[in-house]
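Encoded as structure tokens, the following chain is the form predicted alone, with no partner shown.
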Amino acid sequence: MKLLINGDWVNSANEGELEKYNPSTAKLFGKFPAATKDDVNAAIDAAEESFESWYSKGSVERSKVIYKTKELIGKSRSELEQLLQQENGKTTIEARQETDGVLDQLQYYAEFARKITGEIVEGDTSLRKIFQYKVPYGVVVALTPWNFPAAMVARKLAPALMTGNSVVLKPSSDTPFTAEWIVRKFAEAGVPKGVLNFVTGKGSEIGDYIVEHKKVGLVTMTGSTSTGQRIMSHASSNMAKLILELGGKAPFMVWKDADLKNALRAFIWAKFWNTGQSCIAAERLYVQSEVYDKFIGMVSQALSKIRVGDPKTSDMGPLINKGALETTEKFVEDAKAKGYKLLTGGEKPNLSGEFTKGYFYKPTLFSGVEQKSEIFQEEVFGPVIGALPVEDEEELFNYANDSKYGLASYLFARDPNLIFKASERIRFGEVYVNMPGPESSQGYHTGFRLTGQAGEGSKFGIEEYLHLKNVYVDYSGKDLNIETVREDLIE
């Protein structure tokens, strides 16, 4: 594995290397390069060195190396569902899903070749135009998770390219290979010299550095609600344009007139997907009190059937590490400590041969949970949720905004006056209503309080990346009248 840097494929400047293990496994998966700070200046010099050249294409051609990394990825798209399970530890349906979801990401951003405008104002008189029009910020830092390492590479790089910036991307050190993999299709498909650039190593090394420098004029980065704290800290200096998609915690809302086989499907989903480590996954499950008991055996039955282990053929796979595993160890232990009751799960599974050292744990029932509990008020990012029952439709609004997140809230209800109720009453910036997620290309992603700011997905994502800029014109041919400047001045 190599570094992205002006174009060349090559090792970090100290040939320093990180390890990276497979997480069913826990087994060595591959060593790649820890960058320097060296190596990110180079990385940055080369992104403002490349940018003027890459703008001045036109939006038309530059859709063009979008489209073409499309097909590039199609054509081997096999690879990357093969990577994502062995370095993300992704099942098998999960791994054609995320890669289905990077090809609608580059079609999507690739279509706006002609659809970014601007407007013409008139002045203060009808000889006088203001000119408003959007232009990109430069170099980009994009800085992706691990938690979809295929499709938030495709979901930063194709907006961040298509309006005209450069980029340099840092990915997690858990995911590395799968967006060195993107990457190389991108420089493939013909992005030229320095206008993308890829880095690898230590946040606590190169993040704040990064961040922080001089040449960087937007920062989009997807991950923890304290990273994102940090970054805003670092990035004030250089006053750069941040998009940030942090923590969440979304309530999973049942009432007493649901579908409760539909809502127990998108709950599976909601919670389950991806090992529950998902931005949007459903962190905590309110149910009315009349259907509460029901809905409740209905989702321990189920989730006792869930098959957990080797991604290729189970279900539900592995956490990403051995610090994730243990973090849901302990949120486990806790809800025990406090008495809440454990209807299923609560264990790693009994598994066998070389899964048997992976980081697997059972899906996870806790009952009666406390509102203030931790369970219910930290984001778990892992298998674990508690339930609550709710009265009425004050206690249900109430319960799901107490949260110092606001992302995703997912609502299972006939009543149209409690469906629009809800979507006024619950503050986060997706409701899901009678349906299960993830956010389409075509939708705003964004949330409320820690979970960030600006977003990502549809025209409105598009539009995070550029400024508005304004140029003013006078074309009347007209001596000025300038009130505070005396005519004696001018000869």
Ligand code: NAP
Second form
Amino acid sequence: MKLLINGDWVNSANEGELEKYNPSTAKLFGKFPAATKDDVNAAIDAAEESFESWYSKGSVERSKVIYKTKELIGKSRSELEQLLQQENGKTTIEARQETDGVLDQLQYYAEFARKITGEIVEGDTSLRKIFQYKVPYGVVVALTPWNFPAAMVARKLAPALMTGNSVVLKPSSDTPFTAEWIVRKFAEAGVPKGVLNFVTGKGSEIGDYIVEHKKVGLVTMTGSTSTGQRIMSHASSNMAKLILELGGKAPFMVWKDADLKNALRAFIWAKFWNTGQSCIAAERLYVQSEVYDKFIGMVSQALSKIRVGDPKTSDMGPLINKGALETTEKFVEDAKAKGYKLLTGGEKPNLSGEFTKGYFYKPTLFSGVEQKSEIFQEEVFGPVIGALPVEDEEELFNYANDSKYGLASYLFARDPNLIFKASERIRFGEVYVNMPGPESSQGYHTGFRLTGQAGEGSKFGIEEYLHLKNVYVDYSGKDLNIETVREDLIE
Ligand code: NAP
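For comparison with the form predicted alone, please write out the form predicted in complex with the ligand.
Entire complex below, previous chain first.
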């Protein structure tokens, strides 16, 4: 595996390497370069130098490269699906869905070729206008997470490049191979030399340096809130624009009149899709007390039947790495110690052969969890959840909003008054009513509170990559009459 710097695929300047393990088997998957500060400088310099010529191509020309990338990925999608399975541990369906998502995003953003608009505003006097139009920031740094290692890369590269920015991508050290595969497709599709650069390496070692580099105009990052906060403080040196898509703690709310079977379908998806490692994962289950026992019974029966193991043939794959497995186990131990009732799961599955050492964990449900507990306040990011009965609407809204995160939320109910009231009262960037996620390309994916700032997707998301510029023009042809400049000074 190589870095892409100024159009060349190269090793890191000091030949340093890092290791990546297959989460299903805990065996070495491959080695990848640990980029140095010199590599980062070279990548950012190349991005800056190539920016003007890329921008001046115009959006229609740029869109052709995105369409071509989509075509190339579509043709060899089985390679990407295999990589997603081996590097990340996605099930067969999840790998297919993520690949569909990549293609959808490339299509969606390429379609903006003829849709980027500005405004012309009347000036303060006649025959004066203010042209407000949108221009790229220049060098964009894209930092991506491991949980959707292909989709998150596509969701950043496509809008950044479409709007005429040049990019330096640094993917998660847990999924560098998937990111490299996608970058190679962009390069093959004709992204000019220097416009897209790719560096790998530990965020803790080169991240601060990339973020505070004086040539960087925008940093787009999807990841944890703690990393987002660090990025925010380091970006104070260059005042880079920030797009930060951070942690989540979605409440999954089931009202007494809900269609419980649909609620169950959506809940299983919302909690256990991607082994619970999704920013929009259900992380707290609130059920109205009249249907609490019934619904919790339905859930725990269903969870005990979820097949965990080989991602090729199971319903749920492994956690991403040993650390994530240990965090999951810690949440379970803590919940047990607090005396919450374990209804199902709570242990690793018994697997054989090459999967014995994989980072697998059973779907786990606790009942009677307290609102202030760690499992209800901190992001679990694994297949473990607690449930709590609620009595009335006020209690439901108060519990749901009692979180430092504010990304996704789910509500299953029939009463239209409750649905509309909840949609307004629930302070989350996404409220899914009687349906599962994930977000659509045409939706604006954004969160309140510590979930970050700005957003991705929709016209609002693409506009995040554009700076609104104002050009004031006087086309009256008249002499200027400026009160503070004496006319007798003008010869
Ligand atoms: P993470 O550890 O914060 O890492 C995210 C990215 O930032 C990685 O590329 C990481 O590189 C890099 N990074 C680490 N330290 C850095 C620094 N000091 N400066 C610059 N970059 C740095 O997050 P993750 O574990 O990969 O992802 C899981 C988190 O992402 C969860 O909290 C989840 O909720 C969130 N997420 C949010 C959304 C959303 O749309 N809101 C979507 C998906 C995931 P290394 O891997 O080399 O450390």
